[in-house]
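What follows is one chain in structure tokens, specifically the form predicted alone.
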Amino acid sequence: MKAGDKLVWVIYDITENTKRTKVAKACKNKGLYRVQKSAFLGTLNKNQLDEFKVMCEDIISPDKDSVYIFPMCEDDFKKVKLLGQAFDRKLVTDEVKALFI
């Protein structure tokens, strides 16, 4: 992870398929890894995070949809506890697995 980068979780609940797909593509375009159908994880710097927020604000309907963005420092990330089946194994890449090993 580069200096200034933060681990970021993005979790969303979006009612329309088109908007949900656009947010998923925005996550992927920012280099985030899908860990579940509506959950992404990866690293972003401050500028990328600000751009991502603006992109999501332009896509969603704030009265119906929600996008949660959780920046975490590496120390906090190491404290994450996994209970049960945390990820959809078909969706998780080796990069995400490496974060938890």
Given for the second form:
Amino acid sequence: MKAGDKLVWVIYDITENTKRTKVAKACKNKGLYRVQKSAFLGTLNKNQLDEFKVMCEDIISPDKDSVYIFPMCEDDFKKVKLLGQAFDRKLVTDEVKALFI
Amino acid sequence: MTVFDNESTPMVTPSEVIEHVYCPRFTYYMNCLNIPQHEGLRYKVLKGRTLHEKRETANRDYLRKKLGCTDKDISVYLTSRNIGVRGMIDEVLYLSDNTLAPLDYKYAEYTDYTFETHRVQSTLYALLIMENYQKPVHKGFICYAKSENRIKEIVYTEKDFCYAKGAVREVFDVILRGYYPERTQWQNRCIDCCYRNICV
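To test you: the structure above is the form predicted alone. What is the structure of the form predicted together with the partner chain?
Every chain and every other molecule in the complex is listed next, the one we just looked at coming first.
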């Protein structure tokens, strides 16, 4: 992880297909990895995080949809427990997988 | 006879000056090497531009009476050969105490701390207004759009004016001599810099 980067989880619940696709694309464009259908994980710096927040605000309908952005420190991330089919290994790159081990 | 500014007059904009204050190497890359920043690719920059476009058309007659404003000019283009600056001021406010004040809109969040760049930009606007309107300017305002348009007041001191003029001189110095300036001492600024790949 580069200096100034933060590990971030993005989890969303969006009703409209087009808006959901746009948020998913924004996540991918920011270099986040798809962990589950509506959950992304990756590293962002302070400005990228702020930019991403602004983008999501513009895409979603605040009265119907929700997007959670959780920053997480690396120490806490290492304590994460994965049970069952926790994430699709095909979708997550080696960099993120290495953090789970 | 009034000498009008033309595009070939050597002048810099307040934006170029604040970029120089942020990191002097911006001036070198932009003005000496002509490498563009491509700031238009940044989402927040585009949002800021939309904000400025909206502001020019919506609510044009609204006066901020709380600030003691009696009249205003919107999007005023001013130049000064003396300090070598040209720029567009979002709003020039006529205050009830017979002074003027610049108002600048920022697509940013309000903090108690006033960033050096915001202060320098506002001070340069103040200098431009003083010269062109021939009226005193003691304070300026910044409107933070991301914090429900909260207004911050900046009271200028003689030190601010000297610092702003000095910053403009520094920009011209880099451009005219074409030397590679020292980078900013704050390494946090390099993390998201558009020139980080070529800056050594």
